[in-house]
Structure formats: structure tokens, C-alpha cells
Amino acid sequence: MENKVMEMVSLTKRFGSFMAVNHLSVTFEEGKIYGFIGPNGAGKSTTMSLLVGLMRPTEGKAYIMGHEAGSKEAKRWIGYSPEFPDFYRDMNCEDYLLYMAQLSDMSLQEAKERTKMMLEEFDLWDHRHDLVYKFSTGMKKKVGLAQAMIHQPKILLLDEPTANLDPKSRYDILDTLRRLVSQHHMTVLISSHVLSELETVIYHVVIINHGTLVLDRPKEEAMKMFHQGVLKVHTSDDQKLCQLLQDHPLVTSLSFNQEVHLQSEQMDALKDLLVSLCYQYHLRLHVFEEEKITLEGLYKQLMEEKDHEGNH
């Protein structure tokens, strides 16, 4: 894979007898946003800590731009914003970002320029002289993101980047990520529980559960795999329509609650039948659409399947 920027090869982390990360093997490509999904305790934060080099793996390896995770060379390429960033109590916002920039081997002048840019990018300029530890949770989140991006990394790891933010700030951060990926071909790995929000920004889905890989596919491909195949219909006489379709061989499932919901293994043929019936019985069509599975629906379906397997 020519544009591979990060790779996990059988990455494993145990804490005593507890397997937090279980032989994960995933490859990440340049210029794409990845959604990293799983229930609490699935191993997401531990995996990110391994990629950043905050922990060492029990087995396996991770590579950042070809360098082993945790090495000085790897750290140059990566930016990380944890779910709960911690800050020095005696540093204001500007000094903190300036300090973090200089830790990345920037000259003082370059560090000052990047700090000013990040303060403006995240709407923190008016708070630059305020102590960071006194900021609200949402404001701290912005500062954490700013420090993760200050050295212009090739790869961003973001653990719950929009948690505790107001709707406008959430939108602004996601918009910033889209722009960074587009302009600088960055690779972003986002762990988030807000799947409806994540769905709007990611290209690829990585799902783990109990430290084990469950799904690793492009989002659109995953959606097609778990396509619901449900047709939602609302006409001028839904009861009449239900009577006409009740025992039809094309219909595998029929339910009626304000709208008619139909399932079929031959969706195109069912659509043709519906149009024909509406014309034949003078039914006006108000709603006629195929329901698409959401990222949340896909996630729930996968987790239910895993739970079902685990119970047998």
C-alpha cells in the first residue's frame, strides 16, 4: 500500500490476565478520516496510547511513517488529543501552546507564529492570557486539539474530540478536520460515541470490542454490507395497500405504523409492484423511499451479532 502512514501489526496489550488489546492488525492510509468505534472498555484509548508511545505493547508492533511507535522519529509525525487533557496550573493558554510548540523542536519565532495561528483557529485569542486549568471542559478540549495540531503532524489521534462542546463548537471542530485532511492530506483517527456526528466526517470505519477487531472497512462499503433493505411507503390509503400486499410472495416483512414498512429480497421488483398497485387502485404516493442503514444502526447490528455469538 503506497500511501500507508500508520500500521498496527498484531498489536497486543495485557494488564496482568486482562487482555485490553488483542492482536489488532489495521493499516491507515494518507488523507483519510477513520472512525474508531467500540463500547466503553473496548480498548480504544489503550490502542491510542500504544500508537502515541505512552504505553509499550505486550506483543506486536505499531509503525508511524515506517518508524516504531514511541520512537522519537514516530512522535514527530503524530499529534494526540486525549479525552481528558491535563494542564499545568501556572500556565496561561498562550504560554502553554508556546511551550508545547518548542517541545516539538521549533525555533522560538516559528513557535510564536504557530501559537498565534492555533489561538485564532480555535477561537482562543481572547483567552490567551487566561489560566488553562480554569477553563471549562469544552474550552480545555479546544486547547488540547490546538496542542495536538501545533507541530503540523501528518497523523492526528483524537479521543472524543467533541465531547462536552456546544453544537457550534462541535461543528467547527469537525469542519476544521475536514479542511485539514483536504488541504494537508492528514490522516485522522477519531474515537467517539456520537456516531451520528462521526458518520458525517469519516471515510473508514474501524470497530473493536473486548480489544478484538470486529470491522475494518470503508464506510460506504460497510453500509452496503449491512444494508437494511426496508422500503418506507405512505399513500392516501395505507390500509388498502397493506391488504393488497399482505400475502404477496415478494414481501418478506410488512409492518404498518403511520407508514408502511416493507422488506424484500427483490427490492426492485417490489418497487415496480408498488407503483403498479398505486396506479391500478388510484392511491396517491406521499412517501416512497428506501431506508438506509446509519452508522449507529450498523454498530448496533454488529454488537448484537457478537453478543449472540458470545452466548452460544
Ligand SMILES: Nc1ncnc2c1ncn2[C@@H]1O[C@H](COP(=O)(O)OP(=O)(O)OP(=O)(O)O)[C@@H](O)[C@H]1O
Contents of the next structure:
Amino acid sequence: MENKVMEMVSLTKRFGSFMAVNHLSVTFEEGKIYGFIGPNGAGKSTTMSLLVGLMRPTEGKAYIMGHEAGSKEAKRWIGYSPEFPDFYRDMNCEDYLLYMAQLSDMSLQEAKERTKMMLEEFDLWDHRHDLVYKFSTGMKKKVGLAQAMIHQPKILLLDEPTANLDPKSRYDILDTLRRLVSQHHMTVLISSHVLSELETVIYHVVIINHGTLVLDRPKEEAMKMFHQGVLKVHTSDDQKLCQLLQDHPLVTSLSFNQEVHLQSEQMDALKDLLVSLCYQYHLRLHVFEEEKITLEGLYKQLMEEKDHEGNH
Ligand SMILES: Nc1ncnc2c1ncn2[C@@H]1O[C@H](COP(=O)(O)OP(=O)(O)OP(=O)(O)O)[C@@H](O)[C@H]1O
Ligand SMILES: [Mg+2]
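For comparison with the form predicted alone, please write out the form predicted in complex with this ligand.
Starting with the chain above, the whole complex follows.
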């Protein structure tokens, strides 16, 4: 494993008899962005709390740069933006960031420099004298991220950093994040329910359900494994086309509604076949489009499989 920066080894958290996090083992590499996905109550926030050291595991361990999660050595490498940040009511934005900077072992001078940098980076400079609790949701999220990054951590844990934001604000936050992460080669674990947006930033997918690991793979690999593309076709005579393709060995699934939807393990060969059939039978092509798998599609497929398994 190249440049392992964080690791969960059979990490487990019980609340009474309830298993919130169930023997999770995942390894995180330097410089990569990991999407952390799962339904409400799956255990994402609890896992993050364990990694930050806000809670102790019931069983198993987590390591940050080789140090046990929760230790002082581990904490200095981690930046954390919680799902529900609790800002100090009487602090303005600048004072708050300065205060957070000074909580890590920084000189006052350095803390001031970092605060200025973060205020500028997240477009908060003009609001630096305003009280944080009066900020809009989007601005609070930015303060949360600025706070998480203030001490130049190696690892960022971001719990739903774009929840409840308008499209422009989400885009701005993710764009800033993407830039900062690539500049500083940080490792990020980011949870979100907006999979279409997560898909654009992550390299790796970690899915959990009921505290248990469901998937841990590079995104590209997962996309290939879990889905056969769908080819949507509409011609001047779709019924004829269906007849021709019905029992063809290249076709693994065929459905016909407004369009013909085809799946195949050999998509390129199927495309060639379609073109030649259209030519041969004088079918005019109106639609010929391959639908790409999305992270959302993959997630749904996986969860349906799990539900199905659970019912047996
Ligand atoms: N302090 C606690 N005491 C008891 N149960 C808890 C505690 N914290 C979390 N839980 C339970 O653990 C489970 C996992 O919660 P968690 O907040 O980690 O889920 P999540 O994946 O972050 O969900 P969401 O997507 O809604 O944020 C939930 O059933 C929750 O009720
Ligand atoms: Mg949560």
C-alpha cells in the first residue's frame, strides 16, 4: 500500500446493544479524495467522530499517520468539519478562526497569517467582522471548512460539507476544496447524500450500511464492476429491431417502451451489430445513445441487492 495516511482496523462502536459502526476496516492513501456514502443512520458521522477522537471505539482501532486516533499526535494531522457545527455565539468570523488556529500549536503570528489566508480562500474576508452565528448556511459551511483547514492538516474529514446549500454555493465550496486538496496533497473523507456532485470530486468510494462496509473501491473500478451500460435506441421500426435482436447472443437484456433499451457484455460489438442491422433492414436511426453509469445508479443497484439479500 503506497503512502497509507489513515486506517480503520475492525473499527466498532456500540451504543448499548446497538451496533452503529460494525468492524469497519478501510485504508486511506495520501492525496486521494474518498466519498463516504450510506443511508441516514448508516454510521458515517459516528465513524468520523471515532477518527477525530471525539468518541472511543468499543472495539478495533483507527490510526492517523500511524498514531492511534484520539491521541495528540493523531489530532494534529486531522481537520474536521462536523455535520452540525457549533459556533461560538459571541465571536466574529476572524476571531473564531484565530481562536481555532491557536488551539493547535501555532504562534500568534502564524495563526494570524493562516486566518487571513483562509478568510481570503473561502471568500469570507469582507465578512470577517460579522458574527458567525448570523451567517447564512452556506457561509457557515465555509467557516466550517476554513476552520478544518486552518492548521494545514494532512487529512480532512468533512461531514456533509454541502448539505442544504444552493447549487452555486455547493459548486464554489467543492471547487475551492478540489483546488486546495490538489495543491496540498491532502487526503479527504467526505460524506454527502448528493451523489451526482460527490461523483465529480472523489477518486474512491466507500459505502456503508447499518455500520457495515458495503463497498471500498476506486470509483472507476466500481463503476465498471457494478453496471453494464444501457444503449438506448429508437428507429423507424423499433418492433422490427426487437424481433431481430430478441434472441441474439450479444444481447443480455432488451426492453421496449418508447425506445429500445439494450444491455450487453460486449457493448462495442452490439453497436456494430445495430448499425449493420439498420443498414440491412433500412431502419432509420433516430436515437442511438449510451447511458453512462452514475454513482447514484451504482449506489441504488448495490442497496437493492443488499435489501434483496436481507429479505432472504
Ligand atoms: N450518541 C449516540 N447514542 C446513541 N445512538 C447514537 C449516538 N450517535 C449516533 N447514534 C445512532 O447511531 C446510528 C448511526 O448514526 P450516524 O449519525 O453515525 O449516521 P449517519 O450515517 O451519519 O446518518 P446521516 O446520513 O443521517 O447523517 C444512528 O442509528 C444513530 O441514531
Ligand atoms: Mg451523519
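If you're wondering where the values come from, they're calculated on a predicted model, not measured in any experiment. Here the rigid core means the biggest group of C-alpha atoms that line up within 1.5 Å when the two forms are laid on top of each other. Positions refer to the first chain, counted from 1.
**Student:** Is there a C-alpha shift of 2 Å or more at H286 between these two forms once the rigid core is superposed?
**Tutor:** Shift of 2 Å or more: yes.
**Student:** When the two forms are laid on each other by their rigid core, does H248 show a Cα shift of 2 Å or more between these two forms?
**Tutor:** The answer is yes, as the C-alpha of H248 shifts between these two forms by 2 Å or more after core alignment.
**Student:** If I superpose the two forms on their rigid core, does the C-alpha of T58 end up displaced by 2 Å or more between these two forms?
**Tutor:** T58: C-alpha displaced by less than 2 Å between these two forms.
**Student:** Once both forms sit on the same core, give the Cα displacement of N257 between these two forms in angstrom.
**Tutor:** Superposing on the rigid core gives a C-alpha shift of 4.1 Å for N257.
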